[in-house]
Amino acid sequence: MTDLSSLALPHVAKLHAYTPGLQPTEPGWVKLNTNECPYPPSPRVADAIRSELAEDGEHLRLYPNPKSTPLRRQIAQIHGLREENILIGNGSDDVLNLLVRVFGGPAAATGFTVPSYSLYPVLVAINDGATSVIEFDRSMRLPVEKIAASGARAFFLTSPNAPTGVAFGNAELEAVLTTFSGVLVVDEAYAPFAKENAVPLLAKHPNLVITRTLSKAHALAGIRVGYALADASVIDLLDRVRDSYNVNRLSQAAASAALADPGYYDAIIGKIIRTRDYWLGEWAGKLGWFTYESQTNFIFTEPKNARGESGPVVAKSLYDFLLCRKILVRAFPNHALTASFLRISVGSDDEMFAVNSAIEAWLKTAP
């Protein structure tokens, strides 16, 4: 019998799929490894889903709105844009994939920084695309000149950055937009937790695309809705390669309900920011751990053991210690800049105290 894998395209046979954070199924875990919101979504979300399921789910036999048009209009109003400036995706990952479909390929490099969202190279590889990779150093300063000279048709920049949490101001982004000849994709997955966002730059720079998600601040990671804000010409291109019904009925309804309750989410976001800043002060201030100033819903910190040592071995020691106590955080051992750090999502007060208690125990017992 023919080895069916031999029939795959050569570049697919060599692919390494994206590896998401661990998703335990048994109870009892403190799960702070995938930057999920520690609080439930607006009550309006469940009401909207129940409404779609009314009459024995009669609505489910019908296809969803193919372009998510009502949701496009709603998001356009929120951001002071027009419907033709909005595209809805099955999570922002779907939008990123569409952007690579449009602008990337073997003869059209897609650029991104490292460290950054590790899905970017996977999406490029799926399309057998060329890459232009720019390394950050520990300062995490935005390499404006290198991006401008990258030769990429599209360049993906996560701001605030993941996994460090460092945000780039609009003055820095504008410096890139005015010198870079390609499309700058600013991935604003964590924008609700930041001091500034790039939306005001859209009016002046048609080569700017902003992507957003409802997974983080809006507590809808399980619903999978994201969107793009861009010039109408870019949205038109994305619509040409978009799956016909890429966002289902329940997701459209849930997203609309969440976005219609800004007061609820303002309170949640404020609480997460206060929790984040408190623990930043504890770990960076009291323990003296090097920690990037976060403008996200996570903290990227470089642990020190009781002897004041840091490094990849120390980070793994703490990671393993937490894991044995059913506390999940995220390690990034495959890059020199990140290997000595751990990323800890901001959880509820109880979850954060559990992490801190475990850290205190590790400091007393770790060799």
The other form holds:
2 protein chains.
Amino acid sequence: MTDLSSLALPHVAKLHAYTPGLQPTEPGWVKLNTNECPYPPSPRVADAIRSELAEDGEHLRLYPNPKSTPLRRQIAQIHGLREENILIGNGSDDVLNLLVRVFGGPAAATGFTVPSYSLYPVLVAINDGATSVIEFDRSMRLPVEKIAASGARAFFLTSPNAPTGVAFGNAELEAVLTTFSGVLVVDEAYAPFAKENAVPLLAKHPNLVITRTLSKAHALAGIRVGYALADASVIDLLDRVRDSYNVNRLSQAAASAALADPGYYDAIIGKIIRTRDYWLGEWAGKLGWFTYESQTNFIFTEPKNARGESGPVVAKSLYDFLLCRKILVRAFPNHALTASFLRISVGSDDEMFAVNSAIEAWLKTAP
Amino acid sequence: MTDLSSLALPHVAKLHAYTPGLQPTEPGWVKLNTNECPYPPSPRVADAIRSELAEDGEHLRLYPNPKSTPLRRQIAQIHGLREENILIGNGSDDVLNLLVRVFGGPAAATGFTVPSYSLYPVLVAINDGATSVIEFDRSMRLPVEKIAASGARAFFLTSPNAPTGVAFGNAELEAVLTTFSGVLVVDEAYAPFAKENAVPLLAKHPNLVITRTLSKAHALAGIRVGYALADASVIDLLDRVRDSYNVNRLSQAAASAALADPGYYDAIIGKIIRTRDYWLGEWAGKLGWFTYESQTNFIFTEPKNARGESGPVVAKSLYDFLLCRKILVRAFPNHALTASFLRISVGSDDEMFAVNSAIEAWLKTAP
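Could you switch over to the form predicted together with a further copy of the same chain, since the one displayed so far is the form predicted on its own?
Expanding to the full complex; the earlier chain stays at the top.
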């Protein structure tokens, strides 16, 4: 019998797949582990999908617009850019994957910080790429000089950062852009919840690529749409490695409808920010837990037990306690800077009160 | 200013993107160029999407099932396989791309025939892979010995072939499977229109991978769903390089609904086959055009003008004549075996009569 793994490329035979957050399929969970939006998308989204369906779904027999051209134009207008500065992906993960395929190989290192979005090293490994890893310290300040000296061809920076929630200002990003000789990919998945974003820097810095997603602030994780904003020469490179029909018809229609309703999203983003800041105050202030200032839709906090202890064991204890009560949050046990923390997505008021009640119960029962 | 193309990997800087068939957005075209189904999908598809939307699209805020697990189970049952033998892709192009990423690199050649689906060399080039190209002769018989001797790690075979429409029997495929030491990928995009398919061979041949799509027979090109059937060890390798949320919620629901309605599809596939065979008889028989026996939803025919001449110039003349009348078919001018032919997707009766009337007009006006 043929040994099939032996036919795979050597680096693929050694790969481990990315582990996404748990996506329970049964009801009854308070799901605060993958930073989804607690509110539904704009009602225009369902209307647009119904309209694309028409009577009997007859348009679905036809291929989608291969370049998602109407969506590129709409997004260009939103950000004051041109169509040739926009690429649409099957989620921003698709865009990140294309960026790695263009810039990162065995002889062209891809850089990223640790901690940051844990998909980056997986995408680089799939492409058999070299990496240049820069460790944050507990301050989570942007290590500008280290990025400039990283030797990376492309450097991926999550800003605001995940899983910490810490945002980097445009002055800091500009310090990187002027000293780093590669492409700086600023992954702005959480930018709608932040005070500032990097879009104004695009005009001055052709080595800046910004990625966005509709999965978080736009409440559309289920449709898989993300995009890149970049110099036309970068978009052209990405289009060469892109699947020619990467975004289906319904997702193109849904994304377009969502982006046409900024009033709706301003309201829910404002609500999420108020909820976030309230609970950040409760846990950092009243409970005295070390918590990074968040400019995202999640809170990264270092739980203390009733004896005032923190650490990986304490974080794991609260994680398990919540899990037993069907409350899902995210733990990051694999790094010293994150193992004592839990990341809690900002949910609805009911969900946040449920988490808080569980925390109070844990504080009473914990040894 | 940074020269951004110089930062791209050398093989990417040299790439040309795949050119998909024209997808006109304005109405009024007879669109017979990308082998879409002329009939709408099962009415269950639109129902399933509406149901997934619920009232206000609220489920769309949540990520999809990362592995499309319910769909894997359903497809396993349809083909008499197990869940671990199935992988779902964002179109079968996604599956083909994953196969290339697992098996094809600079030191591991990927094989394919010419002519066949023109995406294969593009996917291999994106992965900087070596190729092993085997040319058909005009008989379009399967070159079994040449594939066995190709030295390819994975060999991609479109069966029935595109753009010719010629099917390869299971006896021939088995001759390849027993003599070729790599992975044989049989791209069965058009198998629902054929007399035979390779699924029964999976049990005996772990080096067989079959890919399928819902874009053709299932009238769902717009939702982007395809799948692979393979040994569990191959599926495991593909999952390692797959995007973790590659298929969105609505497409998973749509595909599931379509596959649950085989009666509907048996009827439209039967109708397409009857239409195909009628026009094959008209053009090959009455007009005397050389035409391969088609086991697909398209007809690959070598037009003759009024003087009985055929060739690339004649094919181009008819292509342009049809285009002026807003009838889109596909030409393949880049290879001697295909340049004299046109590929005409099997449309509705009205569409086929429109093509035929235009052909009759062309025969009268052509010099």
